[in-house]
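Quick heads-up: it's one chain on its own, the form predicted on its own, in structure tokens.
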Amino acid sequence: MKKHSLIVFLAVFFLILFGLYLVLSASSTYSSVKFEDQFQLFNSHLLKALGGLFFLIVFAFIPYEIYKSNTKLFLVIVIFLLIATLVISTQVKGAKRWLDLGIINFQPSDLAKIALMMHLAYLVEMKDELLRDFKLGFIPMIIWIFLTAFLILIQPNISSGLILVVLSFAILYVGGVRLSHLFGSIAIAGTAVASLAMVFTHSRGRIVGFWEGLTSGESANLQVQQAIIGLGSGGMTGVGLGHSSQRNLFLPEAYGDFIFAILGEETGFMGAVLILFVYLIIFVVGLLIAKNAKDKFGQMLGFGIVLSFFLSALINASVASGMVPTTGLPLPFISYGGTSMTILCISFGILINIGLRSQKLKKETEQSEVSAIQI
């Protein structure tokens, strides 16, 4: 499990470092006509990079176990900050997703994820045999789920809303529940989610755009319209690094959630793939360090913080390359972004941790059967 966990750090480390190359080629552009300086969104960028290896380092040797008795106190408090989000925070293109508390400005719904893998872990591990009661088991986690995942959808945060439900399922299923309860509640979390989806006008828009695009053979908007110009333009080699065309302003904010397309143009249809089976063995070797977690407190949080990390990375190349609708979700580890590569860095931390930890406690089973034997 050790050298499970240095294989996460080492492709983790691999991808935030081409993530700061791939963010000073898209910004570059961007940053010399807003603020005169092209190296303005890369300095910002870089100083999160930092802070998330920092994060990363530190969260990776703290005992995952401790997280156990304060599992529902923190997603209490994210739950308050979902809602101080709806209440106070300013609307920015149609949605309340960021708040500002001074110091920090930051979307409570990427910390929502991670706080309700902990509680639905946590509960999984206590409620054992229980998980397969509806009224003991299966109704309390349910509660939690449909509570932090409306809190999101009404900001509105449509995509992120429908990824923590998806997560949150896997991991019911995963820990044992009936599938009888869990289709039911599918069908009523997804008859929400659509329904909430054409309600609000951007998310309304997108589905509508996207749809338009597949019957008339165009493209949804402008964005996902050049992206997939980048993306073809970088035949199988790309154009060089660091020559992108799209990047000069063609590809509205390209270091963000369509950075991917920069990517391919730069690296072409080979470069796009290297990067995908990146996020394929970090996955991978996730899963292997979730199954071989020591408790199942352990093996839930694993399992859920690597299939949120994978779901995201392949959403964000979909929506790059024109096949889902374009959300507002950026591509880990790479896109530009605080909130996200701060809580992702703290998150898979505590997966290797948990691989560490599972070495350590295998080490010492074995050598107290090996103590045990010489008695």
Given for the second form:
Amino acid sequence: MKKHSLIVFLAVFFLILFGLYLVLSASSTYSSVKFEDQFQLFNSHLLKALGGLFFLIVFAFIPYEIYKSNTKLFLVIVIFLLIATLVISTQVKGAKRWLDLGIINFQPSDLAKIALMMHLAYLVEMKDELLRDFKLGFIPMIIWIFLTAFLILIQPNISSGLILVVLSFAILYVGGVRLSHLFGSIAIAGTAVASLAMVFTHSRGRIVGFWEGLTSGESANLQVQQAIIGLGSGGMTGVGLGHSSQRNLFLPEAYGDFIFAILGEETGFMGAVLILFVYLIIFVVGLLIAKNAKDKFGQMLGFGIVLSFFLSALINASVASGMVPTTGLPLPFISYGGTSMTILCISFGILINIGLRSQKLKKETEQSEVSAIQI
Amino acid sequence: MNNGRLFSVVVLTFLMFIALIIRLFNIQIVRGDEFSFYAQRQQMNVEMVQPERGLIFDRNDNLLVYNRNDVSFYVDTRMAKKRDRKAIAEKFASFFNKDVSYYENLIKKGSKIVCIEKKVFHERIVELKNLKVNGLFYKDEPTRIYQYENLASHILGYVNTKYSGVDGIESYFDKVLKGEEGRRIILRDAKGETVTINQENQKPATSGKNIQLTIDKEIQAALDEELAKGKNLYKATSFVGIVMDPGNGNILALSVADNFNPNKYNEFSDTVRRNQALTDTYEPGSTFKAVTLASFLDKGVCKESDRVFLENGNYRFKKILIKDSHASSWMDVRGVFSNSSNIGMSKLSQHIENEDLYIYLRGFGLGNYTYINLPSEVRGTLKKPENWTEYSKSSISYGYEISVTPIQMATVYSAIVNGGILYQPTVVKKILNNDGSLYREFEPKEIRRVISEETSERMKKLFFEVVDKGTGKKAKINGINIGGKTGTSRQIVEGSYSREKYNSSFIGFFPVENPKYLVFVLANSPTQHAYYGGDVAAPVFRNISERIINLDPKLELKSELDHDLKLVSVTEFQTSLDSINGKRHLSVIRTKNNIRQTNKWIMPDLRGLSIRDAVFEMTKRKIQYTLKGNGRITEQSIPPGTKLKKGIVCRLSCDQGELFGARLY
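Output block for the form predicted in complex with its partner chain, input the form predicted on its own:
Everything in the complex follows now, all chains and molecules, and the chain you saw is the first one.
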């Protein structure tokens, strides 16, 4: 429906604008200390936001059906990129996540998410009744999921890997696979992932730290502690736009994964909840678009896109409030960061297109019905 | 699409959403105040603002002590990475002409924060202040500047590294000079750097109050120099000198040779830094005869014309032998005093009761503090009459069995010659608020009348005779009547009186008719040329007094000597004498005395000043200047009295030799 697509577009546009402001505020101190120019990070974010909007509009006009025939190829390319990342990329904070392609430097795991979701959506539509068959329906999908997730998990990037698995299983679940198949593999995968998570010091530290924080009553993680202080000092209405103090290097990477804390500090409980409701609106309207999609591919893909988006927002805010261990998930459309912004915009372009196509298709069918009657 | 399954997923996400809202409510609303407290605690920083320490002036508003705004550079080694350290080292090396490795080692050795350049004169380093490298920062650290270095060092004292006064005025008036710390609340970032300054809750620092001393810079300089010369000539351990206004107890100069440089106080030993005029006692010997004789005269136990048999130099008093250095038979009291006869004084003392003498001695403040406004004064010893032996009164009469400090002797002599009133000595004239208004004035403080005015007059005549024809002849200055008394006492070394170590002193005053200056000179263990007070201390007294006379145009000279040119032309700045009308002109060469401190924003008259003094006046007013030639200032491009504007440049021309028509020799 055209109306749904418009709502999503406007809400996303609002989030991007608000994100621009928030990145400016949150990064100003860091930029001026590090680069002696308080607009350094903001300028870079502005470029990425403009680029993102461009992609969003372009993809909104590309009929999404054309991806159907290419999802497998796309996923295979992404898997090669993931392997390349493991082989050639340099370590940043103990993990190999970034792929430097000369001109662009990005995290292929973000790309993997959309690629895998597309292919799963394609498989759900194609297998149709076969989906309930273990050997012919379930196994091929689970292989793709585990292969992709594994390559991300061993970067190591536990949180992205996990969310990928969760998203994929959600698509399979809503797509209609047998519950026995699903829960069986969840049990197996869960054990595997949990043990893998504990193997890497990087993620073990985070989990152990979070657990210690929960049991001892105070967070062992400085970043989370500072985020909570930021949120808490915001109170009901906040310290005022542009008046954050936590951005003054108290909260590391205040402009990135922890920007929600600055949001909460500057705008208070009211502002934080308002933004969360914008996310909720996009989620609900996005689900309506997915439900009304003209084919199963569109439904599954749209569902995957909005769920991924909303989970990312929820988990990001939960991390900043100290509810879950630190993950690398951004606050969608707001956090500083090029890869996530671009991929998100592309996926929302696709989502909007799904919404637009369903309407056009309905009209076409209506017209054909009318003409049939006339004949 | 399976609607039931979709619904369950949606329900799950809604639950997460609600949990998140509840969590936010808890953090932001329920515990909001708590977290605000934590936030403020880490973001706000109360910083104390250091007040400017008060300035010290001499009695003629010459600035003696001020603060220079220096800057120290530090490196936080935890923040400076290898690249940063290299950048810092290179920049500082080229700026201060030191090795790059010097700075690198300095930073390497430091644990947390290292000071790499201490107290750099701040005008030099604008460039360095703008250098932005991780871990490099600077702090304003003022330096206390003692403008004239060693001048009056024992009065001024010095400040330690924490800017607290340690000795002298700096210590005694530390609280007054220090001012009050201000407070401001600073919003900082996690690195501790200032982000903004909270305008509320600010309390500005109150600058310390300024102190005007009773010291006269020129007299002090004369005293410092003459004592140093004397110390050198007679190879004495030390020399102590005090110049005092006997009429009000104002100390005009006080000096100990050797003195020290308060700017570099740590290069001098404690002994040198000690103000011996207050902290060291000695047995005064013959100078004390003035005190006892004044008591005898005032009590009426003898008069000037009384004749005394002096036993031809050897007098067995009970079981001890008293000797005179110049043996005589009969003499009147005048002769006893001017020839400084111990036998005579001993005999005269037999006529006064122990208690009566004690009352006079206490009356003069002996055995007690003078309460001068300088630290670490001691009070000497004066035994109570019940502890006196049968010899005590006799010994005291010629200055033994009693110990005094130089400041006590100067104070007591002032009382004897000023009409009989004991004043509390002071080195401070006024304390001024920072805006120049008066905070406290130190009026002359009378302690008590000790002897009658008449006794004082009689004593002055006796003192004059000492200089005129007695032991103090070497103190004589033509053109002015001088009075005084010599003293030579043996020092006690390891419990008995030494035959090699003497305290040689002379205490004199002038003009005798109306004493305006009292000069105390004490030589500790002179080893060359002479040891008698009349031979060691009296010439030094004369040199000092001559210079004082030349500095004071108002001093009345004896009228019959007005035309005697050569006797007055002593100092190098001495100029012409007007022999026609009999009045002496003071030097046309002006010293800084003439420039009043009153207005910092008015161009001073610099003509006639030395370059050093002129430059000082200019820097004080922050005037930029160019200099041409050398010698003394002859022209200034900004006329005196002009209101000063920022950035104004004054061209000064200097010339040696001729000046206002007067020739310099």
